[in-house]
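First comes one chain, alone, set out as structure tokens in the form predicted alone.
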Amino acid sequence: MICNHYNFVKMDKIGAYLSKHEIKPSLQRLKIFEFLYNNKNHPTVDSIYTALSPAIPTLSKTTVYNTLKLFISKGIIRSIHIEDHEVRYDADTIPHGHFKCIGCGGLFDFPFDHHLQLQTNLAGFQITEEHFYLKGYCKLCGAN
């Protein structure tokens, strides 16, 4: 069960969206957007770098937790907080589950509407930020 809504902006149009929320669209910041565009397995900062510095010698993972910040801060991405000792960066932030696989480690979107049972059960209150997260196996590793 994948959900996919990465059709909120094309590929060439990145220097615009960056923009569009107040982003500077330098090289680094370009490519790393691109980079979470493309990757839909929810990177982490280790893996942005590892993949990006390469072809860009000068960036740092320092740069690329910066920029993970500032694409936060202006609502572009979201980070994903399921295990305490990792944080991964999903591009989609339209709302939707997630469910990691406690066999392979992989990370998938699935999704979740949930408005109707909030709105009735949290009346009144102002939600500023969801998330929600299952473990279990994923079809490969409950295979096994």
Given for the second form:
Protein chains: 2
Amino acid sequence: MICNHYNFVKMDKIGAYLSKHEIKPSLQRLKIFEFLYNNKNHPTVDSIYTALSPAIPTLSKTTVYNTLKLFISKGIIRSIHIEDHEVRYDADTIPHGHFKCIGCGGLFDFPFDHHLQLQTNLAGFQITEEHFYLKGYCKLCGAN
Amino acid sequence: MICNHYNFVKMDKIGAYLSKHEIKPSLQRLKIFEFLYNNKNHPTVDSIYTALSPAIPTLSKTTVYNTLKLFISKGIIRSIHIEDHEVRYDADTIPHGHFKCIGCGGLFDFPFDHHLQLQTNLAGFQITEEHFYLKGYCKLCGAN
DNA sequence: TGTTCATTTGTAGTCATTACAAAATTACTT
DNA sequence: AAGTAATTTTGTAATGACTACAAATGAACA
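Cool, the form predicted alone is there; where's the form predicted in complex with the DNA?
Next comes the full complex, this chain leading.
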């Protein structure tokens, strides 16, 4: 991992964090957010479901979908669309970029100043979301 | 449309352009590339298929998929993943950004200097692709 | 003309995601 | 504490984009 903005919320305050964003903190929601928070490799729906199933045996994949959609609508996570066949999720809402390694499939964060490129001719356009991602080979995969 | 890099290839030279990139210029391939070239709003598979069906009545959606995949592998178009439910295609291979309007659904191009943000700590990473897109409201939709 | 190879096409299948309604859980009221 | 309403979770069925595959078509060429 290259950068990390996750210090703004403590692990033991997830319930309060969800409540603050008008999300009733059920067990499933707490666990899903906690997992997203702890796994900064930006998991997919499937990996979230597989990881939490042992702890919550009754968990349904529909719940994972519903919960992630709820989190997105409340603005506490964002979805990452890089490959066409996989959607990943990120609990870090501070703008940053993503680097997808073609070799190992890993997804890395990196900081970038999102104001640098706003000297474009987008005058009159209201920007609500910014996404910047790169593809290529990471340090390890590139060395072959 | 905000920016336009399409001057590097003339309309009547699509066949030569495809050949130069090791693509045999069949009717379907010519028409699909021409459509992509002329429609700078970055159409989807469906809109390409719907638009070309009258001119090529036997056209199959599989052919559209196959052809786009071929074009991507030869590097003459790129795919755009902004929404999770729609993939768009772009015949402009010069790096530029995309702006997706939440209001009208329109997709706009804008230039951006992709070297500005490479002062990040990505040393040792080989970059092969860059994608930058914004979401928000365009000039017309924002004025309400 | 016949043969080989590349391209196109339609159908059937896969897989991620969603719709929907029942079941379970939580919140509220008296 | 019991009963009722509201919310959340769950499983199944349906949707829809995309792909695999093999037959059909068309082009290249001797």
